[in-house]
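In the form predicted on its own, a lone chain appears below as structure tokens.
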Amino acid sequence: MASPVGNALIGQSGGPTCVINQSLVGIVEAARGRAEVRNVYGAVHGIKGVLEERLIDLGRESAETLEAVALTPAAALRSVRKKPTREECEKALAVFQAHDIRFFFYIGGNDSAETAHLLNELAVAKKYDLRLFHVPKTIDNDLRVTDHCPGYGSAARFVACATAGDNLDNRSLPGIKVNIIMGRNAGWLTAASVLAKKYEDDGPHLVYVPERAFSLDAFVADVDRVYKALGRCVVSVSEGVHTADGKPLLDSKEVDSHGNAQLSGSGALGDHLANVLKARLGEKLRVRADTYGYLQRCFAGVFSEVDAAEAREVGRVAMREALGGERAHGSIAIKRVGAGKDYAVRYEVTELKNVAKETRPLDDAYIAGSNGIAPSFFDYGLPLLGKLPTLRRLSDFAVAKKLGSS
């Protein structure tokens, strides 16, 4: 397919992550060179940014700074929850033509797809040639098609990593803790919070996922019997999870253009469960609630380079499909082709309609009952992560006493 020549966009949309800016500089790396794109731009907070025209010229940033930007978390370019309505499609559209944009990657997950969706089908209908791509990014990890989406793998370490110290803590101060990760509809980040535990009884030895209707009786009495087994208990809490009936247990006034309720703002979720713990369980143990809220999204310093180098592909793949695929528009895929010590992956094109708006839920293989996950999902996320840190405890040789058992 003959490519066409002009300017080429780049926008970030939802939200951020700690590799996304590799995904960034990936598309403006594929582009150096190709006599089709004449100049690189960034549009300033996503479709909003091209709506007020605010756009920047990525061309004339160094080498240098583009790498020091890929390894620096969140949207370099700023970022938008914006569903566009058609007049505003239009109007993009219009400042494509503009510009002379016929390249424009869109960064984003799936509500980021149903805008590239939204705006590819206009310029379809008025015969405007671009190529539209959707490059994948989302730590919620609920991007249907492909089999991770990058962002997830940072994220997951990030949460890994903070239940493992969690862990560590609520073993030389027992008590009951309850860990609020974020997940609205999918429980894929949650389920990471195993992904550290090295011995049998490390936390988190209860897992809630959205994929599974909650229970705050079941949730009381799973709790006590841990508590009761090994002096403490350490629990992962999706921020989605629900009753039967699919209502959350506290409700969030809060949405966005695209419909979704504010869930990580506060700790209202975690400082509820804990209440109705104390409240049932006895008034004094020590019960402590953290949400771990943005923080599992952009944490300088700690990413999967895994993640990073993934997030670089896509972009390159993106702008590589623009210039010389067999496709006009669609969005990045990752295939896993590789296990274990072996693991590898390659990248397809995917019809932006497979991606848009939807979600994809945890697999149901690796949820474990109501309150736990399977030991398969070990082997899905451990290779995301990258190397994990190495926690070791004394051995415990005892001294015999000399006082008797006193």
Given for the second form:
Protein chains: 2
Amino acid sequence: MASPVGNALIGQSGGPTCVINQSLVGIVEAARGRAEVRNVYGAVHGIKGVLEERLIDLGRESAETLEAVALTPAAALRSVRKKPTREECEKALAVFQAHDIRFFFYIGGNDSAETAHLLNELAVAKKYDLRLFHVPKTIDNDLRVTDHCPGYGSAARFVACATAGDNLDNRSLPGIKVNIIMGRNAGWLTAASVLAKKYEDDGPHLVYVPERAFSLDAFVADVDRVYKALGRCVVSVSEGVHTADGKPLLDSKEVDSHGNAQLSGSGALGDHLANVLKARLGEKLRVRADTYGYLQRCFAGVFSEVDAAEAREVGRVAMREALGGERAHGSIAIKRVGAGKDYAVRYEVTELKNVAKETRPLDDAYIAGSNGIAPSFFDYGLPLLGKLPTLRRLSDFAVAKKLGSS
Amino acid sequence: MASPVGNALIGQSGGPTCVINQSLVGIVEAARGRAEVRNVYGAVHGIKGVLEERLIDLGRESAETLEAVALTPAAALRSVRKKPTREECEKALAVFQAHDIRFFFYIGGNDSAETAHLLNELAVAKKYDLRLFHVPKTIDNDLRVTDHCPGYGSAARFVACATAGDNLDNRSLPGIKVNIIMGRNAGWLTAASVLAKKYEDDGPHLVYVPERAFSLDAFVADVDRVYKALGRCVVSVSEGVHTADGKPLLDSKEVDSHGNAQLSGSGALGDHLANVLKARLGEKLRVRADTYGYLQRCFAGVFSEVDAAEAREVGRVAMREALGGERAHGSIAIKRVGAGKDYAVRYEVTELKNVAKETRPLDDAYIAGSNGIAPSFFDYGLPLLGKLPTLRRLSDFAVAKKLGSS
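Mind sharing the form predicted in complex with a further copy of the same chain? What's above is the form predicted on its own.
Starting with the chain above, the whole complex follows.
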């Protein structure tokens, strides 16, 4: 199956990450010197930019600009949350034809893979010769097939470092601290909050993921138990937790076109949990809540080197696959082929439908009981975060009392 | 005035920072090889540890442990928020006598300086030979006399990087974004949110500090104007903003023993502002709020090298002053002696009463109108943050439309 000759187009979609531009630059890079690719364009705001014909020429960017953009968080092409209708898919294909787009790359998560899949189905039905690849990206780490998702390692690093610092803050000024972490459907990012733990009694002491039913009564009892034992308690709660009947703890009015409710961008869940703890355990307790919010996905300067390198490579692989001629479409997946110090990955292609729409929950084996993360998760997660900061306590050599104060 | 001979004691107090342990280690370091200092102790949880005789021996810590602790955020000795009563000051002095403490160092902000001042007044009145120094520390940057406070540069770096990343996120997925930043009385940290701006239309587009009266009507009108002009709007709001009659926007029930109301650890202010914006500008607008919360003071791995070095040095200077014999007590202040590339500082001693209790607001010259930060603030702030991440946009070379889509 010979590769077509024409222009390439790249779009970025969904929530941005710290390394999503690495994938963009990887695609551009891998097209260099390839006669099949005449120009590499970018669609501004993803599928929305396609429909509006808002295209920019990435081939005219200098290598220096591209390298600097690769290190810059958030979608350089700008992003969108939009599921195209059938009519819009037809319009998009008309734009492809008008600009002789023969290679299309959509960098995004499961919703973006769904958009890519819809476009691809139409292109196939219409016999429009198109190479179409979904390039995985999501801090949620909830794509199927792939071992992990570009973007996750950097966000996980943020969450691990934020929680480790917060644990030390809480040790300095003890109390109960609730941290709300992103992840609508899956607890991957919330689980990452344990990854910089060093000492036995370090927080987070309790971790609640959406894969387990959340009970307010059990939550209050758990916190009470830890607080009584340690004099402090740091808790990680996924924004996506819900009760046994599947209801979220708080209702959200906003829903996007993929049917996702707004969870981030509000401190309501954290404040609610803090208020419940005070009401039930005592108004005088020092209870605080933070919602990590958008900081965890685009913080400038905090990223995982491993994640950045892999995000670049999935972009390169996507372009190489598009040009290779073996498959006309698919999604790039990462396979882990070595563990620990020998951590290594290789790249595969899976069908678009395997990644579109549905998400992958945090593996059951990584969840310990109703409120914890299993030790095996460290083996999974740590290689993805890069070298973490060194954190050390004093030895606390006690000085004998002279006054017998207590 | 000859220096006494005896033991040294160090306490850490108030909100922790990413570099507060640099000061701790600086004090220990400067005591090495000095015959006047027999042992260096630490008080666990500041004045509370003194009163309970919870002392630890810092002289037995290895240099390697101390260096690792210096790089670890939050108070290694653990902290406290407590203003001692007259009786408690007498008890503290009794503990000093029992342990032959002749050098006392209290690392903290204005409230901690007040505690140090109270202890010192009593020691002087009782003619107890004591060298007592306050070592400045606060992310709020609101101490008087000193040009800036150790801890501020690192927290300001966090706020600048968080806001720069969030601005890019907001550019990817446009909407209105409100970020709540720490600073009970002073806008220094909120002002720092502008420091990583690069392009003309980068956010934050509006900045509200507690030094200016906050009007909800003006706020809504400001946001509406920016949103209409740019299609997006990023806003920095200090947690300490209040109306013209001095009332906070939201009431807080919790007050500490220094009389400070709880502002952090809740997303209420951000959520309130987001709700007001939606109610007045349109329920369909994408409005989000994040509260940077505790992450901005103890995030593991994000600190300013300049800040870390200065925090170390104020500790060393405090011990040297205590041993130098010129002054029996005081607070270390930083004076700036060079600007821009020639940024440099020297250290001075000021009287405890000059730093105790009262705070220093953001300089009037750094505030532009009711909702902005003046360009001169970049000259003040940038040297304190260390090298910031490089952020770059694509050039956006437009591709000519073929279908005339709009």
